[in-house]
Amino acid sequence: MYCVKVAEVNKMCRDVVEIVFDRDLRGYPGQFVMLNVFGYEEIPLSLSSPKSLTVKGVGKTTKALLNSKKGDVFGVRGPFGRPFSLPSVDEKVYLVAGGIGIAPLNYLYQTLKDEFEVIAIHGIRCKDEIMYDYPEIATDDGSAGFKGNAVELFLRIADFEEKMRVYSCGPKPMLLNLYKAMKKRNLLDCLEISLENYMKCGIGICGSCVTECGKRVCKDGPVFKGIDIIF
C-alpha cells in the first residue's frame, strides 16, 4: 500500500464527487484501485483519470469520501484488474455508461477521442445527475436529452453495418439488455463490459467477486469481452 494526497475536489452533481490525486496512480482505463478510507474501510474504486477517482455517495464509506477536502490523505492498493483493449484504427467507438459506470468509461473517452470516433452514451434519472459534457444523453423521466435508457439509446443510433467497438459500465440489468442485444446480432466479440460485483481483497484470493460462470472480477476483469462472459 502507498499513499496518496487529495489535490482537488470536484461536485459533479447530486451525491457524486470527482477527487483528483497529487500523483498519477499509474493505471489504464478499466482498472480499478482498493481505497483505504482511514477510519471506515477498504473498497474497490474505478479510475475515472490517470489521478483520479469519481465516487457516488450510497454506503457509509462512499458518503464520507463525498466530504473528501484538499489535503487528506487515503491508501491506495493497486491498480488491479484487465482493463479495456483498444480498438482498431478503422472501428467506430461506442459508450455506453449507465449512472456512475461512467467514471472507467470517462478515462477511456479521454484516452480514446483525439484519435477515434467515439460516441459516448450515459444514461441517468434525470437531468440532475449529469456528470459529464457528452452530447448523447439518456434519462428515465425525459428531462434530458433523449427519453430512456443508454441502450435503447444505442440502439437508435449505432450504425450495425460498420465496424464497431462498443464498451460499456453501469448497473446488471443494462449490461444484460446490452449483451442480448450484441449476441441477437452476432457482435459478442466486438463488446466489452466492465462488472462491478463485490470485492474485499481486489486480486482473487478471497472469491467474493466470483461471476455465474466463475469468473473472478478483480482478477479476471473488472472488464470481460463479451463472448467470454455468460449472463
Contents of the next structure:
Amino acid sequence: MYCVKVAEVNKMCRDVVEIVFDRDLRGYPGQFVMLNVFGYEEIPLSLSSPKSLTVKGVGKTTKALLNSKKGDVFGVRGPFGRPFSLPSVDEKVYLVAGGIGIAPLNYLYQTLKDEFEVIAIHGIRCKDEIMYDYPEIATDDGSAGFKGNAVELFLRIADFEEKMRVYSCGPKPMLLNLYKAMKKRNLLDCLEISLENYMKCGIGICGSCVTECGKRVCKDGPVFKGIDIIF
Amino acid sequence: MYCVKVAEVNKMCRDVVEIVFDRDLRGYPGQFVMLNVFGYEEIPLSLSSPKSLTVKGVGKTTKALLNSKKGDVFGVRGPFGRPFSLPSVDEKVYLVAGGIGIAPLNYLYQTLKDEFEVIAIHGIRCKDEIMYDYPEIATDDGSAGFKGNAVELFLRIADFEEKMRVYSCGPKPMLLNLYKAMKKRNLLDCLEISLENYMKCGIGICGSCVTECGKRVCKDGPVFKGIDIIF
Amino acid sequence: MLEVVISDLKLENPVILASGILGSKWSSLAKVAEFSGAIVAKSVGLNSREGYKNPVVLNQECSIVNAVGLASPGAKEFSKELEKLFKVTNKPLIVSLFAQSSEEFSSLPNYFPFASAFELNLSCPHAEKLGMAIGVDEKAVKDCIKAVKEVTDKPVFAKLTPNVTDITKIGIAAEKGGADAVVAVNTFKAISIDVVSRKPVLSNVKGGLSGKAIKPLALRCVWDLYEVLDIPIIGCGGISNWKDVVEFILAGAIAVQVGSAFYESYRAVEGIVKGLNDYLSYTGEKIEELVGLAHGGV
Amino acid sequence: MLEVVISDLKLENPVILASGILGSKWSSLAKVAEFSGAIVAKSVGLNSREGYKNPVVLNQECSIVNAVGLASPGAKEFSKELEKLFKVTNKPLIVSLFAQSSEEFSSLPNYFPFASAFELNLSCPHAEKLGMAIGVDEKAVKDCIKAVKEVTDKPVFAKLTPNVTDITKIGIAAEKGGADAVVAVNTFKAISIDVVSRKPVLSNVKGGLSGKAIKPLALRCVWDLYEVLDIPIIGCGGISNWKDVVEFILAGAIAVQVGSAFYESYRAVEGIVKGLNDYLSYTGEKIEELVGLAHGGV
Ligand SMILES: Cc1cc2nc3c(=O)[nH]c(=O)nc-3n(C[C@H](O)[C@H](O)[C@H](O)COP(=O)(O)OP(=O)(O)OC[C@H]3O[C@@H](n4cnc5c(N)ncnc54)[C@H](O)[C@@H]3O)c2cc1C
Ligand SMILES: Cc1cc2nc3c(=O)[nH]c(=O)nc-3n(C[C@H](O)[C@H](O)[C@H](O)COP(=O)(O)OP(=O)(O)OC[C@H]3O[C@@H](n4cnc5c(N)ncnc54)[C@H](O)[C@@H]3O)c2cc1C
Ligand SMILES: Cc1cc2nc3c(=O)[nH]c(=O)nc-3n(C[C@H](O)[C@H](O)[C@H](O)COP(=O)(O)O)c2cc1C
Ligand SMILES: Cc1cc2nc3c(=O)[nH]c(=O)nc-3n(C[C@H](O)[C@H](O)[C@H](O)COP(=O)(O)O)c2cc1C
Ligand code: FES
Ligand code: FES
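Take the protein just shown as the form predicted on its own and give its structure as the form predicted together with its partner chain.
Every component of the complex follows; first up is the chain already shown.
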C-alpha cells in the first residue's frame, strides 16, 4: 500500500465526484485500485483517468468519499486486474456505459479518442445524472438525449460489423442485454465487459470475487471478453 | 545459491586447474563467486572468464577442486563485488599478475585484448608454473622469461605516463611493491588492484573480510583503485 | 511418479490447494482442482462468521499479510456450496474446520459426508479464541483431534501454527491425539503499519504472514517435525515453484499446500506440477523416494 | 529532532548498527559509527569460538539465512580490538555478550570498561546452549540480566528471540530482571535446502532468517511488547529504509537496529538517517513524539 494525495475534487452530479490525485497511478484503462479510506473501508474503484477515480455514493465508504477534498490522503493498492485491450486501427469503437459504469470507460475514451472513431453512450436515469459531456446520453425518463436505456440507444446507432469493438461497464441487467444483442449477431468476440463483484484481497487469492464460472474478477478480470463469459 | 555443472577441466600446471562450466556465470572481470564445494567448504574464487574459475590447490577445498571433472556440480552464490573498471580508449593497459592472481586478470585480458594494446605480465616461481601462454613471464629462478619478479619486469618494460592503466592481482608483497612504484610516480589513479581476504558472507554483512581501513573486500572490492587504499 | 498416499488418501500429485485460498466458492475450487492433487476448502465453523471488514489483505514485496477473520457462512450453508463441487470433481476434497472447543469440533464432520478428509485449523493467528488459541496448547490439540477422530473414519489432519516455541511438541500432541498427518504451517503473526495514517493497515490490526518470505521458516518447521514424527507431514508456506516443493519433500514432507502463489497466477499449481513432473522424469525417481532425504548423512 | 535517550544513553539519532553486522573489526565499526546513533559490536563470549565453517550465509530474495555460529576471539582479545575503536569514535558503543549461564554473563562486563552499554544476546537461534536456549526461558532471562546488572552500572539491554509462543512473557521477565531496554528481535529459525546436492545449504544445517522478509514479523513483536512493557523497546528486523523505521517507532520502538540492509550498501544507515531527517523536518516533529502512536484510537 502507498498513499496518494487529493489534488482536486470535481462534483460530477448530485452523488458522483471525480477525485483527482497529485500523481499518476500508473494503470491502464479498465484496471482498478483498492482504495483505503482511512476510518472507513477499503473498496475497489476503477481508474477514470491515469490520476483519477470517479465515485458514486452508495454506501458508507463511497458516501464519505463524496466529501473528500483537496489534500486528503488515501491508501492505494494496485492498480490491479486485466485492462481493456486496445482496438485494431480499422475498428469502430463503441463505449456503452450505464450509470457509474462510465468511470472506467471515461479513461478508455480519453485514451482512444484521438486515434479512433469512438462513439460513447451513457445511460442514466434522468438529466440530473449527466457526468461527462462527450457521450451520447440516454435517459430512462427522456429528460435528456435519447429516451430509453443505453443498450437501446446503442442498438439504434451501431453499425454491426466484424470490424467493431464494443466496450461496456454498468449494471448487470444492462450488460446482460448487451451481451445477448452481441451474441445474437455472432459478435461476442467484439465485446469486452468490465464486471464488478464484492472484493476483499483484490489480488486473486481470497476467492470472494469469484464468478459462477470460477473466474476471479480481480485478477482474471475485471475486463472479460464476451466470448469468455457465460451469463 | 544456484548450481552449475562442470563442462571441462583444464590442467594448467601441477597444482592449478581451470574449471569451465556449462553456462555463463554473468559476471564482469574482477568479480568473484562463492563456490560451494559440497562436502567441503564454500570459498571465494574469481571468474577467470565468463564461464570459468582457475584454482590453485592450497588447502582442503582447493585441493579437492584439483580433482574435479566433467559433470561435477557446484553451488554458486554471486558473482559478487566490484569489477575492474574499463580503460579509456587511448590508454595503454598493463596487467601484472603474481601466481594464481592471473585468474581475474585472464578474464580482463580476454575482454580487452582485441580493442586495447595490452601488456600482460605473469610472475611465477619457475617455468613449471606457467599457466597461460600470452603473458610475459617472469620467474624467480630465471627458468623461463625474465629472471626476477613481475613488478621488476613491469618496471623495466612500462612507459610511465598518465595515459596508462595498470591492473594487478597477486600476493600482498607484490601488490605492495607495485603500489609503491606507482605512488612514487604519482600514478596511483592509474592503478587498480584486486585484493583477497578471508570471507564468510561475500555480501558485505559479516565483517570478516574488512580491511584495516574499514573497507569490505567482498562488497567495496575486491577491486580497489590505487588512490582508495592505504597499505 | 507423482502419486502420493497420505493415510488412505491417494493423490495423483503432491500439490494441494491450501485452505482459504479461493476456497469459499465451488466454482473456483473446481477450477484449481483440475491440476492439483487435492483441494482444501476454506475453513468453516458451526455458525456463520462475518470476518473482518476491509482491508483484510495487504500484498507486499515477497509476502502477504492477511486477517480475513475466518469469514464463513457456517457449516450448513457451506456444505451446500461444497456439495456442488463434489459433483463435478473427482479430486479429494479436504474440508477445513475451525471451532472453539473439542465438542464443537466433533459436531462438524457430519455436515460433510462427501469430504475425503478433514483438516483441523488449529492455527489461524488472527481470530480470537479460534485457531491458534487452541494450537499453542498441547492438550487442547490432542483433545480436539481425538474428538474428531471419534466421529469420523476419514483421515484427520492437524494444521499447525509456527507461532510456538517448539513446534515438535505440538506435532507430537497431534500424533498422540490420532492425527493422520500434520500440515505445517499456517501463517506467522505479523503486523503492518501505514506511516501516513499512522495506523495498522489491516482492520483487525494484526494478521498472518504468508508467501515467499516465510518459506525458509516453514521449511524449518517441516524439518524439525520430520525428526520426531511418524505420521506424514504436509508442508505449507511460501511455495511458489517446483524447486520449493522439492525442498519441502527433501526436508520431510510427503505433499505440500500452495496458497499465496495464486497471487501470481491461477495456474500456479499447474506450473508447479509440470515442473515437478519434468524434474522426476529427468531423475527417474518417484516423489516418495525423496521424502526426508536431506536429513541423511549431513 | 532525531535525538533519543534510552535509559541514560543519549543517541544523536535512533538508528543503531545491529550486532554481528560488520561488528568484529574496529575499522568497519568506526566506519558505520560515522552516521549511526550507536553501534553494537559482534556478540562476544568468555572464550574464543571458531564459529561454523563456510557456507554460513545464504542470501535469498528478500532475506538472508545465517549460521555464523557466534564466531568470536573471546572477551580478552576482542576487548583489545574494540579499544582501538573507542579511541576513534564518540558514538555509544554497545557490547553484545553471549554466555551459557548467568555466572558466565556476569564475568564479561569487566573486560569492556569502555562500553557505553551491554546487550545480552539471549536469542541467537543457531548456537547450542547459547542465545535462544536461554532466551526462551523466562527465569533464565531474568537471572542473566540480574547477574549482569549487579556487576555494572551501565545500561543493560536484553535482545529477545521471536521464536517463542509469547514474546511478551519473555519481555516482562527481562523487565523484572532489571533490563533497561529490550531489543526485539533477533533472527527467526530457518533452513534452506539445496535441491541439487539435496543437503541443507548451511554447514550448520539450521540458521536464522533476517532481512526484509521478517519485517512484518519483527514489527508484530515490537507492537505486542509495547502493550505490556514500561522499559524502552529497540526494534530490529528487516529495516531497510526510513519508512520502515517510522513503522517501528509508531509500533512502539524508541530506536531501531539495522543489519541485513548492509547487503545493499555500506551507506545503508546514512540513507536511512537522511530520510528520517527529511521526514521529521517536513512534519515538524521529534522522533520521540511518534513512539507508539499507532496504538492510539485504532
Ligand atoms: C472492479 C470494480 C470497480 C469498481 N469501480 C467503481 C467506480 O469506478 N466507481 C464507483 O463508484 N464504484 C465502483 N465500484 C463499486 C464500489 O466498489 C462499491 O460501490 C463500493 O465498494 C461500495 O462501498 P460502500 O462502503 O460505499 O458501500 P456499502 O455500504 O458497503 O454497500 C453498498 C453497496 O455496494 C456493494 N459493495 C460493498 N462492498 C463492495 C466491494 N468491496 N466490492 C463491490 N461492491 C461492494 C454492496 O453489495 C452494496 O450493494 C467498483 C467495484 C468493483 C468490483
Ligand atoms: C575475492 C577472492 C578471489 C579469489 N580468487 C581465487 C582464484 O581465482 N583462484 C584461487 O585459486 N584462489 C582464489 N582465492 C583464494 C581462495 O579463496 C583460497 O585459496 C581458498 O579459500 C582456500 O580454501 P582451502 O579450503 O583450499 O584452504 P584452507 O585449508 O582453508 O586454507 C589455505 C589457505 O587459504 C586461506 N583461506 C582459507 N579460507 C579462505 C577464504 N574463505 N577466503 C580467502 N582465503 C582463505 C587460508 O588463510 C590459508 O592461507 C580468492 C580469494 C578471494 C578473497
Ligand atoms: C487470504 C488468506 C486466507 C487464508 N485462510 C485460511 C483459512 O481459512 N484456513 C486455514 O487453515 N488457513 C488459511 N490461510 C493460510 C493458508 O492456508 C496457508 O497456510 C498460508 O497462507 C501459508 O501458505 P502460502 O505461503 O503458500 O500462502 C489463509 C491464507 C491467506 C493468504
Ligand atoms: C551475518 C549475521 C550475523 C549476526 N550475528 C549476530 C550476533 O553475533 N549477535 C546478535 O545478537 N545478533 C546477530 N545477528 C542478528 C542481527 O543483529 C539482527 O538481529 C537480525 O539480523 C535482524 O535484523 P536485520 O533484518 O536488520 O538483519 C546476526 C545477523 C546476521 C545476518
Ligand atoms: S478479491 Fe480476492 S480473489 Fe478477487
Ligand atoms: S565476507 Fe562478509 S563482509 Fe565481506
